[in-house]
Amino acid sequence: MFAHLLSVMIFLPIVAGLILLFAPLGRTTARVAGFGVSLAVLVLSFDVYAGFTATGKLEFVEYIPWIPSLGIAYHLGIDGISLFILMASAVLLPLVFVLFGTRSKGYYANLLLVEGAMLGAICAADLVLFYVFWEVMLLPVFFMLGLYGGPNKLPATLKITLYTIAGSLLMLASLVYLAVQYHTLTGEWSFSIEKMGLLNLSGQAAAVALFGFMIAFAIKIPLFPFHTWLPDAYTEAPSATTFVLSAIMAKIGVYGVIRVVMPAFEMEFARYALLFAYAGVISMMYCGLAAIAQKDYKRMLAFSSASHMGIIAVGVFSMNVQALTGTIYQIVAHATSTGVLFLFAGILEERTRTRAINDLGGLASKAPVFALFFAIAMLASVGLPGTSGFIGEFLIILGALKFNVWIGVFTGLSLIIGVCYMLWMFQRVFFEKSKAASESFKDLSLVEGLAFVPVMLLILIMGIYPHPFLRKIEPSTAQYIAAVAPSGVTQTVAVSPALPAELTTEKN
């Protein structure tokens, strides 16, 4: 372990991406270099995981004053919540370089840039630094979708860009409001995310700032009704880009709610928690029903991803340790299941030249290894016991029931919709009569198979033996809930008469 470990993880891919972008290198060289850099980040992430002690506070802290007069600093650190999102990013990104070898040099360079920006947003402990990395994340996606996307890439690129910029402007206004409030309270300027937790904000202005943050994060997650950019962007983007959007970027939206909104707006967050929780439930149901109607498997997975992000959001807004712990667990489960399914979708599209479910069939007999790995990821995404998806969903439903019985019931019922469309799609593609498009489909190569093996094992290990992972998450989630609880219980009860008594006991 060495100093500035987080900085190295962040800026190694950014610097390497810039070099690849401007150096006169070929596609193969860029791909190999990108894989090497992403592998180095993965190795460093194992060092972070091994050295993480789960104290509930920020660890691996780096602090360098940036603009001292305004209290802006280059401030990094991770806790039990950010640790697992960081690990998911580091573990999954090398897969992209292994599986997709036909892209241009610029595409691989942008993948490295977006990896560094995502890690920066995850590790940032300063609001301005978080905002900078949040904005930088959009640029590589803009180019990967706009330059390398499908036939309707331009409208999809415009839509995601407008949505994201609108959300970012609202976030900027809200974070300035937080800094001004902190200056009013203490007489000094600071943008430290941790110090924002000292504020006790309430009233109309605080509610407006809260919704500024929430709209920005809801767009990224995405939550109903801010999801309309998702189907087009996920469908038109190259599969590797869709994978990045679904597996990592959407989770950073949830992470932003936990890290920034919950501590800074505990009273207003508790006041509107029930409203936000219902938005998560509506997202689950609406996107799940939309997925059933799709004939394009990639578009179906896009709606499926949005639906599963709904249950992750419900876990955040349920405001108890079980639900929040389940949310962090489910973030990793979703990244390693639905995220990987997008990679499988990319392989299907490259080898069959179609995304239509009706054009495929009989793949299980032609590609048994591919079918097995697809089945594991698919069953994890629907929460089969013994997979990572079950643990996270179980904890979220348990916490949702403690928060509000109806939220818990609707969340559980919404999961049934996901089981229906995923099993229907799997049956059609893998077990029905073979079609012309799938006649020449080849199974995973040895290298491709070996690349997926660690992810498949992680899905099963997290489902069978969750304790080592939960042990690192729970201290941080308990601290976040303890910070929100004292000022939030009264407000929550006022909004939700159905709130169970045991939640109030737990919070106190």
Contents of the next structure:
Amino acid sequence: MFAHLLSVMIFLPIVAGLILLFAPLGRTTARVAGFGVSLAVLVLSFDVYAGFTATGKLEFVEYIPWIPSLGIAYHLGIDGISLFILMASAVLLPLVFVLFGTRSKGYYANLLLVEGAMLGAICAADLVLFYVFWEVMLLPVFFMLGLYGGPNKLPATLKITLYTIAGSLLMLASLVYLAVQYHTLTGEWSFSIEKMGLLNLSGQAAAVALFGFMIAFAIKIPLFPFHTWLPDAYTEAPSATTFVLSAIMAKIGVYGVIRVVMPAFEMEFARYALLFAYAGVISMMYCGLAAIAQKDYKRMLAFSSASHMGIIAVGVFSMNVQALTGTIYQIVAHATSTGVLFLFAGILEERTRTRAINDLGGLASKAPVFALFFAIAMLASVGLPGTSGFIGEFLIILGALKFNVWIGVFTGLSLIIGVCYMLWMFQRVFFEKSKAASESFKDLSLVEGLAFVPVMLLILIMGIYPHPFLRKIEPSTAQYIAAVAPSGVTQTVAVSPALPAELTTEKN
Amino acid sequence: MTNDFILFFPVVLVSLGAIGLMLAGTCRCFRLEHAAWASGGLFGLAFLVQLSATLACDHSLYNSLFKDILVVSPFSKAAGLVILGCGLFSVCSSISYFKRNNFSGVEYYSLLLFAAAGMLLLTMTRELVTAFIALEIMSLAIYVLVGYDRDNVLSTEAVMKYLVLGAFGGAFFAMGGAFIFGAVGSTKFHLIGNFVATNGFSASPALLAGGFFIMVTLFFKAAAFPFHAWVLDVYDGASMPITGFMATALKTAIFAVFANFLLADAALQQGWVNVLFYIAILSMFMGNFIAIGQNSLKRMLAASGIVHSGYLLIGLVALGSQQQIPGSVIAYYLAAYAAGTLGIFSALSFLSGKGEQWKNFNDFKGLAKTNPYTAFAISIFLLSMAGIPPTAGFMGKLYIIIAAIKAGHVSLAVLGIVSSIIAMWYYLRLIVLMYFHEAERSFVEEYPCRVGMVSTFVLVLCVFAISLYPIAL
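Next block, the form predicted in complex with the partner chain, ref. the form predicted alone:
Complete assembly follows, chain above in first position.
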């Protein structure tokens, strides 16, 4: 349709957001404009999805040299791994504009800016470009949190900002190290992510650089012990921001590990993979247990989101096709379930003016549609068979068991913790006796209800008939694992019989 | 010869303009506004001449003028561009500053031009005596400018400190030059370099001592550790536009001559690389810790100037391995830093009010609520200084880090990054105050003139434009 589809998807929201920031427009105009732009991005994303041919290579490539003397370029492209994160963000963001109406103009402008920056980070095929978008996507979050957040917004804002900036500056050093190594080995300057994948660095300096990257991504995901910013930021942020952080931005952290770290540091990564996987296991256990104890449902969801991100991270660190496929699948599932739960929490908070679980009760009888949708998203989040969460988590646990039995066992165990806090919270908020705060709770309006229907359908379809999605993911993951996995580790693919052949051809 | 003249023309233009303004100032009908516009026009014209020289005359890498006393290289051209740009924007912010404060005279603008002439000369010089003369032309003009507000105690204190210390610096430079001449028999940089290359860096005690004295002067002028203590008081006492001019143009000139001196020969740079290494680290961290403690915005910016000197020193450390890269890296970083710093001082020039009554962090609480555009501009400048993409400051830092890692100084690059993490604290502090707090006073009357506003927003554009400009290595 367009020659520069990805660029249009990235810069349409950014330009629109900047115009909204500076133009003297009303709140409603801004909201409608924001919704329109995010819908336009959604339409473009369908175009991308339809045109994507799952070759396992980068598609929709755009390449414009930026700093030729250093090989830095404006280089975009997507493959089966980034496609789904791209789709998740494009599909989910219009929802925010529909649901939250009582906000100021700058709020919508910032949402558009963050959407553009996130899409940029997902599509970037050049390290410097990736870093630019990675940093830019923090700025709107900083302003949304600081301007429109809850009562303790300032400490939360500073915490998330300093944490993430510290992480990303370490990443900057590491990515320069990568490029310089590439220059030393090949005599050519390049910051292309693909070319960095040709490197296989090992040694002490490489390990330090690896940790530079990993700390940056671990902060964004977040992984234990870099998660302490999360409960404050997620709780104090306005619901739309929490949703963006949890549903999409956290995934870009995982995506960074897959795209940048593993290809460039195959040997070193394999050496520390078990350590990283245990960090993932600890964060899922720890955050799950912390979630049980929460009295504030938004904070509980924050911990639950972190706990599930731990599972996704384990999927990446297991370094096999099943786990990675499951990870990509679970990235979408987590966005549509746990991410969407934050939207419900936002609605709940807006209408009841409380975040305490104990203040609520008996909502199911007052708002059956809301309760139903909430239940579907919640069950997908805990991984009930028949929902999208099941497929993703099943594949991840399968892969984790192959990687290391204990990691697999712990991953499975943490799902039980997830069921505990989720169902307990659901029982207290939606059943039991009605409380004062929940007395006047109104069900979702027709528009709101209709807005959620596609997401609910997506959860169910992805849970019952995953094949069309897996078909798009697998070529990329298989090829990726074949290129990345250290020799000696045998790979067998259970999901699709066509893949072993590809594996052997690519493994050299 | 014609070519020589064209390359030298900006210096001629600026110095003749300065003299002309000084003479015209005696005429009663020549008012302050005329002087402001005339000096702005001269800076603009010289900038365009320099730009055309930069774009057109790059057929040979080095053009020597006047028998090797002056040398024009791409690096000196770029530094000259930065200095002239700084002069232009300083004139703009002076115009808005003196709408509120009435201690200016025609000589003020003339002195700005004199200082710029000295700086331009300093970027081209390849010889110690010329360097000394250029340094003094620049410094004398700056001393007067720092103390221009004679009724102000702070300003008087500032000029006292700067003059005494600066005089020591000048004397050190002259003495260092004499020692080096005694050892080498020449004051030309490349002959000194040749001497060091053949006889070794520590061949003669006079050479060591001379080099030491010259380095001390340069560290002092660049506000690097341990000669940084004057910066806070002098920057605080000088008027806003002058502080901005000193922080950017003066630093550019000093680093230009610094790089030229070290570039003369790799052996000379190698002799000093260890010292530069530690001074870079200490400048960054010392500057950061001083900046964290400040309540005055001006003092914070002064301290952050020390940090940026540290980054530039990283560039100098990386100079040895490949001579081409760091030169352009340093010039780029100077341009990026100049755009951000000048922008802030340009905004402060019209925000600080009469007698600079508002210059503390807390005075800018809630600025974004009443003046969203100015707050946005200041945020962009701060983000650029902090090195957040997509601003020029980020690209500058990226190039510095690439140069450092390429030269094998990974630890220096990492420490530079740690220092910019610390720096986030005080840059973000102002943004947080401007955006996330309620306004305690109205800022409405702070727009006495358009020039300041326009130049501030032009600088915002510069910050983004510079970030997109690819450096050629």
